[in-house]
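In the form predicted alone, a lone chain appears below as structure tokens.
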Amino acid sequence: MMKKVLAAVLVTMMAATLLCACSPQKNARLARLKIGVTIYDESDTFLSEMVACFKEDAEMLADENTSVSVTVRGAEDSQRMQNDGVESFIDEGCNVLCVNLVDRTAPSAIIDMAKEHNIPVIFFNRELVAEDLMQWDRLYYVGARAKQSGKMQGELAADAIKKDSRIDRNNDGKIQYVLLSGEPGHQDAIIRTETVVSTLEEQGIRLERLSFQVANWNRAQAQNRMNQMIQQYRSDIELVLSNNDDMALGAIDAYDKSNVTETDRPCVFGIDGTAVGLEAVKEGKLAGTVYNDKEGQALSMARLALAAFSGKGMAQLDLEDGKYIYLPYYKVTAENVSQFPMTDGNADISLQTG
């Protein structure tokens, strides 16, 4: 009897030993993808929404063989701080980097660090110079074409002016406008500014620019700039064109705190389609915006990160020139705003892009 008991105990111990031996081997096969994300400024509404989508998508795409963790850091609009942050990501073992450059003309330090450690880099939202992206075969870009957003904003404004003669309040046949620009030298700010004006003129709208103000994508700065313009021009401003929604909403904030009546306020147009921007369109405060597909960009970036890490699935991503993924913009008005995601980003967008 004792022999049978000892035999049973021996079998149990052997089985436990085998299980303990197998478990570490299984865990050893688990690939750990650590993604470091750095953005130029955490206060940027569009980027905050996009990165939130990206984190969800990256975790969703993980399978039983891959664990995914995402760490996000802001650079406080300092390229030096961003470079230091990337170095920290590498020291912490990140094996994919996602970089929203502070200065699109200064990616060299980040590229050199990535090359030295063989870590792929996905630049996003701020498109670096093409020659820089060609420095290495593990550099990529995800974003949208700025010219399309400026063109769509111009078309939205032209349509509104043609449909409503009251926008030209002084009936002089011209639209007196002001423009709120993103930071100086930023390619999206430059292209959106040039394209929206040229599109309006191509649509037969006669324009008179009263003022051009830089507000660095920031709502509070835009409110301050708009306060100054209201004091100078009062009810002469008939149209406000803004490079993004935050600055457009800053202009509206300024009017809300002024004594300018509703009938003397201008039409205001933004770009990005942030949650607060879409809500303002729905409420009739913002005449229109151009939706920058943060959900599509986030999902594309997550898929690219996993493919670059695993070496599988790159062919299915349909990269332009093996480097680029561009997502289209969409026009947003009061008539179709309900089709766009105002909170969770899960709405199905199937609208025209022209």
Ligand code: BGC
Second form
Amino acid sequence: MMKKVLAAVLVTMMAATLLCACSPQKNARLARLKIGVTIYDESDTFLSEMVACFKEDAEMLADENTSVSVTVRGAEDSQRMQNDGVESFIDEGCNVLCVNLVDRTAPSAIIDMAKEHNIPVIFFNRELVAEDLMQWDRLYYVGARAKQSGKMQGELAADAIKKDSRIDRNNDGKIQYVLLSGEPGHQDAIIRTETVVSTLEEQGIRLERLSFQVANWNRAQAQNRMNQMIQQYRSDIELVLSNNDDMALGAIDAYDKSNVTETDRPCVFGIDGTAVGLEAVKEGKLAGTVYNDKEGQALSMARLALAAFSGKGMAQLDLEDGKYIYLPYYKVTAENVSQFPMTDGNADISLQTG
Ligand code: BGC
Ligand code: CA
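Having seen the form predicted alone, can you show the form predicted in complex with the named molecule?
Whole complex next, starting from this chain.
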């Protein structure tokens, strides 16, 4: 009897030892990808949607060998705060950084920290100059070509003007327009503004610029600017070209609050295809927009994060110059708007500040 008990105890002990020996090994095989994402401003509509998609995509890349976690910080439009946030990410053990720079001309502090700790950095949406990206071989960029979006917006506007003679309301053969610009210095603001105007001209549209206003990508600021322009130009404005959907919607808000009748309102064009932007195209409030492929950018960034971490699968990503991934834009009008995802990717990204 005693022998039996002893044997049973022994077997249990051996099993326990085996179990113990087993579990740490299993843990050791589990690679932990910890991604720190920082965006310039937590209230930016396009970026909130894009990062929500990214979180989902990155977490889906986890498998039995790799666990994935994503932490997002907003930088409240301060480069200093963003640099501190990146330092915290590194202290917390992040092994890939995704950085949407506040100041795209000031990436050095972040690059230096990343290099020192050998942590790859994927910059996105706010494009740094090529020389900065060349500083180290573990730096990448994911985004879209600003020029293409400006050209597409110009083509959409030119098509509308050619199709509908009522847009030239005063019949003077010229289109009186105002332009709402994103942040000065942002590649998308500079290049979209340049290209939309040159494209319209190339398409044979005669233009007269009434005003150029900076509204920093922001809906409320655009509403303010548009209000002032409505006071000044009343029904003279025939076309509003906006560097993004949020500002285009701000312009529409201003008209909705004004006493300008429907027939005296301009045609408005945006860029992004955010959930609210697409909705406005569907309702006919926005004449058109250009889809900034947040799903494509998010998925490419997630795949790149995993490849940069694991060292596997980089070749399949087809990087330009070993560094860049650019996703194409798409034209959106009332005719094809239903083909675009009208969700905001559950834009709740449970942000931390820093
Ligand atoms: C988007 C804007 C956004 C900006 C932020 C642009 O590509 O079109 O909506 O505010 O990026 O950097
Ligand atoms: Ca006119």
